[in-house]
Each structure stands twice: as C-alpha cells, then as structure tokens.
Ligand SMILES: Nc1ncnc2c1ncn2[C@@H]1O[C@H](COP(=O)(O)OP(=O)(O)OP(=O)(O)O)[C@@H](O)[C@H]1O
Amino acid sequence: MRLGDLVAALDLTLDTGESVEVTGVTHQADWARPGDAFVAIRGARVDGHSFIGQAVERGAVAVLGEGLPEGMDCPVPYVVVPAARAALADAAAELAGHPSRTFPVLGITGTDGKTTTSCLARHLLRHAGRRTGLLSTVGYELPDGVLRQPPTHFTTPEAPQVQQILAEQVAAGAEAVVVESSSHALALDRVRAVDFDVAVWTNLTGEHLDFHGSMEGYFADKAKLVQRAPFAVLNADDPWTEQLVSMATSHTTYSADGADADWTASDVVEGPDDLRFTVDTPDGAAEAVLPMIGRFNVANALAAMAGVHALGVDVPTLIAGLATFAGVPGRMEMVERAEGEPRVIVDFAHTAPSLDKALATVRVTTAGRLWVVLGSAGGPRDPSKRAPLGEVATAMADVAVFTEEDHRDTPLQEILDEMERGAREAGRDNYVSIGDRREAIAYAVGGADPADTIVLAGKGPEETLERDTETIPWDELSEARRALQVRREALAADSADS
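Structure for the listed sequence, which is one chain, in the form predicted alone:
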C-alpha cells in the first residue's frame, strides 16, 4: 500500500512521500523490516522517537508519531498522528485488510472467567458447525483447534500481531472468532481496530490497579469493549453492570445468583465431575450439564451461551454443546481416571488467594481427603507469597506436598523452607517437602485413596519447568497420567503377589 493511501485511510495529512510503499507497521524498532512504517510511541520512561534511526537502519520507510521532538530530524517521511497507539492499531488493520470484518467477532472481558468463557464460547460455536478461531491469553487457535503462541511470544499481542492473527484466521477459513480482551489490551489500543459484533462482560473486581490507577480507571478501560460492540451480554450479578447498561447499544443479561435477568440458572447440583442446572432463556427453559467443577462456572456457561446465542445459535444446540465441553487446559482440568482411582485436577492457582479459592471449590465435592501439590516461583518473583501459600495449602487441604515450581536461580530449599514456615506458624504439620516435582506428584497419587482428590497447583498449562539455570519441557497433565499409570501397575503387582 502506498503511504499516501494509508494516510488517507487514517484521515491524516502527508507532506511528502506519498508514493512510498508500506508493507507493515511496528512500534518496536528491533522488529522493523524493510517496508515497515515505524510508530514512535512516547512511553512513561522511553520515547520511541529515540529509536527512529535504528528502525530506519532496519528498513523502515516512514514514521508515525505525535510530533518530532524539537531539534530532531527524520530521514524518512514523518506523519503526525493525534494518538500514536491508536494509529498503530488503525494502520495495522488497514494494512491487513481489516480481517475482522470477514466474520463475526465475539469479544469477552472481565476480571474473572475470561479464559473459561472464551473457551466455552469457542466450543459452542464449533459444536454448532461454525469454523471458529480463538485469540486468548493462553494462545490462539485457528479453526483446526491447534493451540499456537502469538508472534513474538507476547501473552497479550500488540495491535499488529492481533491483526496478523486475524488475517491468519481469514486464510484458514474461519467463520467466527472469539477474542479474549484483557484490560491491558483495551487500555493500550491493542484490540482497538477489531470489529466486535458481541461483547461479553463477566465481572469486575480489584486487579491491575497499579496499571489502571483506580477501580474507576479499570472499569473505564474494560467498558470500551461494551461501547464498541453493537450488542452486549452483561452480568446482572455484577454491580458495575448498572453503569454498562447505558453504554451498550443493545444488550441482554444473565445471572447465576438469582438476579432478575434474561438468562438464569437454578437448581444447581455440584457433582464430583460436573455441574447440573436448569437454564431459563428468552427462548424457554432447558436442563444443562457442564463437565466442569466449581459453581462459579455456571456464570461462565451462561455468559458463553448468551453470547453465542446472539450470533444465531439456538438453545438446544447450546445445551448439547455444553455437555461435550472438554474444559480449559490447566484450569480445573480433570485428569481421566479409571474406576477406583483418586480424582486428580490440574490447576494454575499460584497465589494464596487463588489457591484458597481452588481448594475451597474442590473440597465441596471431595468425599475423602484433599491433597495439594504446589511450589512457589523463584528468581525475581515476589518471595513474600511463599509463606502464605504454605499456610493456605495446609489450612485448606488434608495433605500438602511442597515441591518445585520454576525456582530458577533461587535455591529450592530456601523456597521450601519458607512454605514450611508459613505452615508451622499457622500451627499446621500436615505437609511434606519433596523437591522433585515428578516425585512429588507420584507421592500424592500413590498415597491417595480412591475417594481422595489431588490438586496439582501452580503449573497449569505451562510447557516448561525452570530448574536452576535449566529450562526443561514440562506437561503437568502427562505427569499426572504417568503417576496414575504407575499406581495401576503397582496395584496390579500387589494383586498378583497375593
């Protein structure tokens, strides 16, 4: 695309360089490639204008910014923009051909439940026969269902990477895409140029206030999704929804806690492997089964169903799809087991509050003892959370097994000692420390009774384990399966001997 055409599409003006060919856009000078436009963003500590020379050396053919600093020259055409981050997003979408206009986009935001609701919505759309892609904080999927990591390995991709992924969805034949939208992505305009059709709001609780400054600032950034979509799905149980109603062009509501809403759940039964409840919808009532644990997932299911229904999927199809959901990798993920084996759950909980919530959820449906296997990160991570983790683990579980979790260059024994201290100071002694995580998992699985539940906390879906200066491949789910197999073989050998 010619620079003149790009500038015109962004409703800007250009003094020179109209015929320059632009093939991409970036705000990172070390990512610049020949033909790119470089967007100079003024940050809190660094001004992107100081990297213009590096970007040009790497092939950048134009610069977009909010104005050249006094005394600075630019060796390539410079385009003045009102807001650099907005320009980055808009230029990326223009150069990619606005891929999100090709298919309906379901956006999901909120403090809790975003990932689960996104994965549920993706599953329901696929069950309805639509080739559906996903862009989430755990990675992205094309309609083939293979989880990939974003270009440049950003957890929340920047605007050019978002548009690149959406363009991949077009090329892969996507008929719908679910986009999990974090507060950072909304605040920093990473998803600004995504054409959302439906916005789903889960809830708002205190988080990331170091970035947003206040709950009001946090809300304002999250609310951008609702303001941009022509239709919104709002949580009637969330006190912030009252403000959102006036911001939404059109909306529906849901409630898992008895509030007056369009989509509600009643008669909830929590089983050891699933949730059963009655769904009341604008199209009538139905009995639902969700193969997940944790009553909070009823709200996530309602949000996903209401969002997908807004894209034209009928209630019977939604109910049928809900019953076949396989769960979210590493988030209360149940490991397949044979009859007579303990229940094993893989979860990402790695802070004291999240561990408390996870263990309280599991305790409700545990007939026998509750075990937890967990560690705490080392290196630059906050060491003050180690003792509280030990305290919560031993207070909530019957047996806690302390082990490694990415201890990096921090001596593992130092971390284990702190977790043990937290347990001792709380008056608890129901713990054991086993440094090797594989051995710790095997210890718990081998020692558990059939009625017990074991929660493997902290690693979730992560694919590596950082041990000292070494990074090794890791798959928590596979380790759990391995331990269960060893248990089977040991029991079979004991039976044969007797």
Given for the second form:
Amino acid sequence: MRLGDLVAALDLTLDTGESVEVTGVTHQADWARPGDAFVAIRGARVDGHSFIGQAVERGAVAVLGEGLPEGMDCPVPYVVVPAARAALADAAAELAGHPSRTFPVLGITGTDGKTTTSCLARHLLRHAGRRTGLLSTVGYELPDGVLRQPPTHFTTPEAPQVQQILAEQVAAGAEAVVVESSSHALALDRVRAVDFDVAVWTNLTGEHLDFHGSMEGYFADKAKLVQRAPFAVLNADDPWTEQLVSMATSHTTYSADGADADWTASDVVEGPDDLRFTVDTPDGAAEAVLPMIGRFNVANALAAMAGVHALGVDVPTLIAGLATFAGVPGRMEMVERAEGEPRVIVDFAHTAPSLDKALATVRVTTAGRLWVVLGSAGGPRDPSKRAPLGEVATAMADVAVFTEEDHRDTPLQEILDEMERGAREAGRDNYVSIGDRREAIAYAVGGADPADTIVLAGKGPEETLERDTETIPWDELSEARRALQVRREALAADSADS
Ligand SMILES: CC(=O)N[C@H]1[C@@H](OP(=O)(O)OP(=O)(O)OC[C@H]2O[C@@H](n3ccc(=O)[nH]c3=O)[C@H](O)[C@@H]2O)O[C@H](CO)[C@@H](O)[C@@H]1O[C@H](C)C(=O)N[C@@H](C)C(=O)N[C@H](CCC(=O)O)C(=O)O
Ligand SMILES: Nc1ncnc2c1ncn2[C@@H]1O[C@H](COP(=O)(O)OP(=O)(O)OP(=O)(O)O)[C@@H](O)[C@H]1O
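Switching from the form predicted alone: structure of the form predicted in complex with the named molecule?
Full assembly next; the chain just shown is listed first.
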C-alpha cells in the first residue's frame, strides 16, 4: 500500500513520501522488516524515537510518531500522528485489510475468568458448528483447534500481532473469533482497531493498579471494550455494572449470585468433579451440567452462554455444549491420584479475591483439611497484592504454604515477609514459608491426609518460573505428580519399616 493511501486512511496528512510502498507496520525496531513503517512510541521506559536508526537499518521505509525530538533527523518520511499507539493499531488494521470486519468478534474482559470464559465461548461456538478462532492467554487457535503461541507471551499482544492473527483467522475460514482483552491491551490501544460485536464483562477487582493508577482508571480502561461493542454482556453481581449499563449501546445481564438479571443460575450443586445448576434465560429455563469445579465457573458459563447466544446460538445447543467442555489447563485442574490420596488441584488464582473464591469453592467438597501453596510475583508486578494474598490464604485454608512465584529481581524474602505480614496482621499463624516451590509443594502433599485437598495456586499452566535473573522450565502439574509419587514412596517405606 502507498504511504499516501495509508496516511489518508488514517485521516492524516503527509509532507513527503506519498508513493513509498509500505507492506507492514511495527512498534519494535528490532522486529522491523523491509517495507515496514516503524511507529515510534514514547513509552513508559524509553522513547521509541531513539530506535529509528535501527528500524531504518533493518528496512523500515517510513516512521510515524508524535513529533521528532529536537535536533533529530529522520532518514525516511516522518508522519506526525496525534497518538502513536492509536496510529499503530489503525495502520496495522488497514494493512491487514480490517480482518475483524469479516466475522463476528466476541471480546472478553474482566479481572478474573477471562481465559476460562473465552475458552468456554470458543467451545460453545464450535459445538454450534461455527468455525471459531481464539486469541487468549493460553495462545491462539485457528478454527482447526490447534493451539499456537505468538512470538511474545501476552494475553493480548500488540496491535500488529493482533491484526496478523485476525488475518490468519480470515485465511483459515473463521466464522467467529473470541478475543480475550486484557486491561493493558485496552489501555494501550492494542485492540483499538478490532471491530467487536459483543463485549463480555466478567468482574472487576483490584489488580494492576500500579499500571492503571486507581480503580477508577482501571475501570475506565476496561470499560472501553463495552463502549466499543454494539452489545454487551454484563455481570449483575459486579458493582461496576451499574456504571457500565449507561455506557453500553445495548446489553444483557447475568447473575450467578441471585441478583435480578436476564440470565441466572439457581440450585447450584457443586460435585467433586462437576457443577449442576438451573439456568434461566430470556428463552426459558434449562438444566445444565458443566464438567468443572469452582463455583465461579457458573458465572463464567453464564457469561459465555449469553455472549454466544447474542451471536445467534440457541439455548438447547448452549446447554448441550456446556456438558462437553474439557476445561482449561491449569485452572481448577485436578491432578490424577490413586485411591486414598489427597486431592491436588492446580489453579491460576493469583489475586486475593480470586484466591478467596477458589478456596471457598474447594472447601465445599473437602472433607478434611484445606491446604494452599502460593507465592506472589515480583519484578514489575503490583506489590500491593502480597499482604492481601497472605491474609486470604490463611483465612480460607487450614494451612498456607508461602513460596516463590516469579519473584524476578525482587528479593524473595521481601515478598514472603509481606505475605506473612498480611496473615499476622489478621491475627493468624497457620502458615509456613518455604522459598523453594518444589519443596513447598512436597511439604503440603507429604503432610496431607487422604481426606485433605491441596490447592497449588498462582502458576496454573505457566511453563517457566522466574527466579532472580534465571528463567527455569516449570510444570506445576508434573510437580504435583512428583510430590504425590514422593508421598507414595515415603508411605511405602514407612509401612515396610513397621
Ligand atoms: C506495562 C505494559 O504493558 N507495557 C507495555 C508498553 O511498554 P512501555 O510503554 O514501557 O514501552 P517502552 O519499553 O518504554 O518502549 C517504548 C517503545 O519503544 C520500543 N522499543 C523499546 C526497546 C527497544 O529496544 N526497541 C524498541 O523499539 C517499544 O516497542 C515501544 O514501542 O508497551 C510495550 C510495546 O509498545 C509493551 O511491550 C509493554 O508490555 C510489557 C512488556 C508487559 O510486560 N506487559 C504486560 C504487563 C501486559 O501487557 N500484560 C497483559 C495481561 C495482564 C494480565 O491481565 O495479567 C497482556 O495483555 O499480556
Ligand atoms: N469468574 C471468576 N471470578 C473469580 N475468580 C475466578 C473466576 N473465574 C476464574 N477465577 C479464578 O481465577 C483464576 C484465573 O482464571 P482465568 O485464567 O480464567 O482468568 P483470567 O482473567 O484470564 O486471568 P489472567 O488474566 O490472570 O490470566 C482461576 O484459576 C480461578 O481461580
């Protein structure tokens, strides 16, 4: 596409370089390919303008930015844009041919439950016979169902990757795409040029406040999804929904907690390996079985059902689809165990509110003691989460084992101290800190009785553990299996001795 045409499509003007051919766009100089436009973003850490030389050396043919710094020359045409991230998103969509206009797009946001709800929605659409794609924390799937990993690990990558994945969905014949949209993505315009048809809201609790500044800022960023889509699915149990209702063009509501809503669940029975409930919908009532544990998954199921219903799938098909959902790796995932062994669950809860809900729901089907093994991330991650996690863990479990969880360059002891402080200040001492995560898991699994449940929280399906400056391979499920095996051997040795 000619630079002149690209600039005109973005409603901008150009001094020189009208006929330069642009074939792609990037914000990251060392990813630039010949023919790319480089968007120089003034970031929170560095100014992208300082990488113009590198981008041009790699073949960038134009630069878009909010203004060249004094005294800096640009060897290729420079286009002044009012907002660099918006320009990145708009240019990426233009160059990709606006793929999201080809199929309905279901966007999902919220603090907790985004990935589960996204995977559920993708499953329900496929069950209804729609060729469906997915972009989510777990990776992205074309309609063939094969999970692929984008080159960088994001819930929602930067706009050029989002648009490229959507273009791949078009090429693969997608008839619908589910896009999990993080608050960072909404704040940083990564999904600005995605044409959402339905926005699904799970909930909003305190997270990422270091980035968004305040709960109001966090809300405002997430609310963009609801403002952008013509139809919204809102959670009547979430206090922020009152404000969202006035921002939505049109909407439906759901409630798993007895609020007045269009989609509700009642008579919820939490079994050891499934959830059963009555769903009331605008099209009548039905009995649902969802092969997942975790009461909050009832809310996720309602959100997914209402979102997919808005795309034209009827209630009986939705109910039949729920019953065949295989779950989401690392989210309330049960580790296989032998008769007489404690139940071990791998879960991704890493905020105090989601941990609270995870432990409360597991407690319902635990006859013995409830254990939790958890840490809190360091590095650039929000430090204000740590004490509340310690408080919730000790309030909800019988024994809490504090350990490492991607502490990065933050001293691990600093994080453990904060978690312990949260517990102590709430008057509790039912915790122990064991820095090495493998040892912490072995301690809990080794100490548990057959009627006990151990929740391994926070790592879920992640494949690495970031320890100081090291990134080591990690697989929480294998660690759980290993700990069960060690327990088995220890018990066998004990009985041989006696
Ligand atoms: C907090 C956050 O999201 N930051 C994002 C933001 O970084 P920034 O503003 O600090 O950018 P910067 O490092 O100052 O760089 C400025 C510009 O120079 C460019 N640059 C920079 C260095 C270089 O060598 N070459 C170069 O071209 C950068 O691409 C950027 O365009 O813009 C960058 C690209 O423009 C993103 O890569 C970066 O994501 C960082 C790496 C990140 O870790 N983000 C996480 C927190 C995130 O987005 N997570 C959410 C999920 C959160 C959740 O729900 O758990 C997600 O969607 O994955
Ligand atoms: N609706 C919900 N409300 C509260 N907690 C939930 C809900 N759904 C899931 N959780 C908890 O949050 C954890 C993460 O779930 P999920 O991955 O679906 O959420 P997410 O919003 O995608 O999280 P993240 O953005 O951190 O990946 C689960 O393991 C579970 O413990």
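Positions refer to the first chain, counted from 1. Here the structure is a predicted model, which is why all the values come from computation and not from measurement. The term rigid core refers to the most C-alpha atoms you can superpose between the two forms while keeping them within 1.5 Å.
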Inset, instruction - May I ask which of Arg122, Ala193, Val373, Val328 lies at the hinge separating the two rigid parts between the two forms? - result: Val328
Inset, instruction - Give the rotation angle, in whole degrees, of the smaller rigid part relative to the larger one between the two forms, based on C-alpha superpositions. - result: 28
Inset, instruction - Any chance you could measure the C-alpha shift of Glu462 between the two forms with the core superposed, in Å? - result: 3.6
